[in-house]
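One chain comes next, on its own, written as structure tokens: the form predicted on its own.
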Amino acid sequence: MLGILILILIASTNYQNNMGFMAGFVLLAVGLLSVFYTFRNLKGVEVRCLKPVAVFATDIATVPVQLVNNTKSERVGFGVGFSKRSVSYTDVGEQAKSQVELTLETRKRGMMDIPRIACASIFPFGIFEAWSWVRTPYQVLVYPKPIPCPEPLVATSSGIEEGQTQEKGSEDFHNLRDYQAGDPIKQVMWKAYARERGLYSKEFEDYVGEHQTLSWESVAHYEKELAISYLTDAVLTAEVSQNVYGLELPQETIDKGQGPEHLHSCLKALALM
């Protein structure tokens, strides 16, 4: 633009032409407060990068970008991006938020740094570009990508029986004690009672559940990324049957236990062994 505008302004100067001279100092009113109005798109608005989810190897991991802007003017088309060529447009009104998911492919388990991200603005007349670039404190937890193991994995059981723990319950007889206040009636031991040896209750318990330890030494025999992805498997597998699970590495044990957040732990274990 601004070799074409010296160009008109030697014409005009040259020729004399006045409509030259207007149609150079428009173009050259324009073109500075294109630079003022995209400078200031990007002044002033705060951008947040907030922690990504843990993501499945060769999944898609997504990095969210919170923006605010805390000043009295709208921002109109802010872009974010891994590239300055590649981002997304979004529009922030005055004294608010609004926020970009940013995804990555991921390949490999492990931690995955986060590419510095791009904020830009071509606002108002798309001349000019204006840019900051911007680091993130944050990396992707990668977890094993799962692969089921094509045979069974040894685990190690535990329990009264085998692949079995105790819980209080109703079915299964398990001892006498001292009659409480508010012990159901139906659990009162009445002949001992009739013979009068006191007053006692029935406890009873169920077994319920799995309780098994998963073991490196059971896929040790595999090449190690495919057995890592096997363990994640069994991990996962555990998890949806409702075990109590542990899991034993080469370099750290985790106790047996159940929930997402003992999934998690063991995931996590494993994506970074």
Second form
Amino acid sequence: MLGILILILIASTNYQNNMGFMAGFVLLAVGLLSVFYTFRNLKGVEVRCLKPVAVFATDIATVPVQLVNNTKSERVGFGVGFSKRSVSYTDVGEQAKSQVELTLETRKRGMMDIPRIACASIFPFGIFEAWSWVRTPYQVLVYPKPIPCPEPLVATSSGIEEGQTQEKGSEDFHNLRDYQAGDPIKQVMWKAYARERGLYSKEFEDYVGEHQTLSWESVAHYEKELAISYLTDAVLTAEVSQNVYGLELPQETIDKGQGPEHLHSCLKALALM
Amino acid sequence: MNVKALPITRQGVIPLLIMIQAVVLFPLWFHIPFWISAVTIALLLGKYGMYRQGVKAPRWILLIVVLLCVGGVFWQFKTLNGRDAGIGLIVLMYAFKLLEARSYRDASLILFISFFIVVTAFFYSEAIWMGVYLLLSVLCILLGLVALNSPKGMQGIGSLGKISGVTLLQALPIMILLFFFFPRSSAPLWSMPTDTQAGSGIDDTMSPGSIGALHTFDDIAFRVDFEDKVPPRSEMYWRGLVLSEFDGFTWFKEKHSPIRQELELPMTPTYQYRIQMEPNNRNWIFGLENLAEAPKGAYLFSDFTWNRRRQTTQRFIYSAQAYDIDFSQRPLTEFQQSRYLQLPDDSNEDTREWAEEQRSNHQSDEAFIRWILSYIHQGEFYYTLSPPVIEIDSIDGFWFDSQQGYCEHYAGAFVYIMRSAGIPARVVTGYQGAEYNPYGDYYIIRQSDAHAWTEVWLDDEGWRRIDPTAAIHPSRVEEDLRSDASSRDGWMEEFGSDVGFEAPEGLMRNLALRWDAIQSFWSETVMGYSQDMQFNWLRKLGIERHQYRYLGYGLLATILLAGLIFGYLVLRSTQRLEPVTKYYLLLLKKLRDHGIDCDRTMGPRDVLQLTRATSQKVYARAAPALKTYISMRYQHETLSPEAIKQFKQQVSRV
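Show the other one: the form predicted in complex with the partner chain, since we just had the form predicted on its own.
So here's everything in the complex, that chain up top.
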């Protein structure tokens, strides 16, 4: 643009062409104004970094960024990215929000720092670029990469030690059996009794699957990272097959449990080991 | 910037680029060679077709066509240098660039080059409508830039168009100030080969006998602005050339060199004026008699004519002063005597003998001149624009046989007679008279005002202007010698009565004069704005030296001022806070006033605790508001206007 402007002004001077000067100065004035317009395109937009979801190592992490435009005018081509050269542009309407998801490649397990986020805009004329850096307060939790262990992990299951795989409990309904004296009255199947089919008791069981404790000992002879990956895989397998599992790590022991939250705490412990 | 995120395949970008190219090239199509216009139109249409079909032109074909076109330009202009060839080349390359545009960068380059293409059209015309067209083209280019830089392309072009329109309007005042201050140069930076074109106007030869019908043109030759005094119209003789060499048929301009010593003659200034001359592609310029000091950029010659070094290919504006010159102090030199008495030996002998004989009947030169003029007045001499053609001895034929002609016939014959009688004489050509434009308070001199008159040398007086045409009896001036403007009025009235509409007298004429006044302002003040004018107003401000430095200050001030004003306008708080946040910020400010060191980075619970720890009194008043805020922010999804109102009241009680 500067080159064209200089060319126009030289040609106009040489031919003493005032109309050429006008065109040149319009261009110059537009350039001058575009400094402000481009800057304004970033101004007044709140950039909210949301907490990213944890991913497994070598997967792509998504960093959600919410753009909130509190101003009276639309923001066109608001670019967000990890560098000015890789921003993606979105429009944010007046008094509106829009969400951008930035992606980040992960390598190792652990807490990964999110690089500073570039907010950049070249709208309206592409003559200037305005930009700003935003730091997110979050980190991405990267779980270890799960690798199936070549040999079956000796599940030092506490359940096996106790010689029982099932424990009667009260959490999950399992099956019906004949009423025996002493059964809690709450477990009586009153519906069946009402239909004169006799007294039955509902049998409850705490956990359906096996009880295992995954311990560091069982993989300790492998290289550390590999061992962590094996344990991660074992944790995932246990969760998928709805087992009750606990984790015993050198610094940390996680009691037996099941469910997404339990899984997360296990994986987190492995990630941060 | 991430240009990959803005591909030109977005909706509507390529059709918009095609449209912009068409808009920008349109005025050039009338000036550049026909085949170049045709090629560019074909390229634009081709690009549109390829866009619709989704095909791309192979590069090697493009390369061949480009080479052919460059060859064509060279063949047309015999050079690739110079203005016209350069423009032809750049226009072709511009159209080709679109054909192979693939990325954001290509499109952006095309749009910025469009600004330059717009400028090239001004080398051909600086008319007022070109100024209007400039704004239109710039608007289109800006629209293109906005669409190119918007992720959605042409979608929502209404609001994008608003941005470009507003920016253009805001750019105009800055443009005007920059235009005003930007230093101009009085001469070109380098001289470019000029492309010669035939110009209309007065020639440097005159052969009246050869022309059977003189066509008069209504084109404007120049406009004149008098400073204070205005001469009567009958005295407005606009001197252009002196023709003093005669070969029996044609009068020629003498070959001469610049002079300056004539300024030593006693002179009294008479009229001060300013001329805005239309391009005539000649070196000579015109001035009110008598001419003395040459205006800037021109020389004064010994026959009291002005010449420029360069041809007037663009409007030329100059100021000059008319003088009364006392020639009596300095007699003609022998060389001048012989020059102004020179006659070819072998032609027009009848007139020569007649003149010698008549002179001997009169006691003085002056008496003889008076007698000749009365001879024209009383004799059967007619003024016509379609005189018979006289092949041999044109003066004899005119003076004795046809006695019909226009000013050139009369001036030529008169000088011939004077020289034959031994009185030094010469033909002067230029313009006579003017039309007053009351709307712009200036005078218009048209090509149809072209005139030829004479000057004779009287020993005790010097050069005296004599206009033999003026001696013709008015009854013998052809009836239909009306100017085009007045005949248009006649037509208008006739037409008006036919359709039952009575045109006010001279309506067309008044409109024409008004329009001319606007055009004159445009071409003199706007297009004619030059270093001269710049230095003139600086002088009025008392700046006589370091003008460029002051212009530089002006430029700098413009940019700073524009930056401040528009920076404020564009960037002033555009933020409209959502009400709850607004009142919360107000609450925090009030708490700070009470000495509680809180700010926006703290959570409201922390603020609450800090307040409790700092002052029980403030806590008692602020707690309800803070608690409401916490519940509004962290418990309720939607807020009723009442709740917001309540929060506002709680804040106001703090």
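Note that the structure is predicted; figures quoted are calculated from it, not measured. Residue numbers count along the first chain shown, from 1. For clarity, a rigid core is taken as the largest C-alpha set superposing within 1.5 Å between two forms.
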Is T13 one of the residues whose Cα moves 2 Å or more between these two forms, with the core superposed? yes
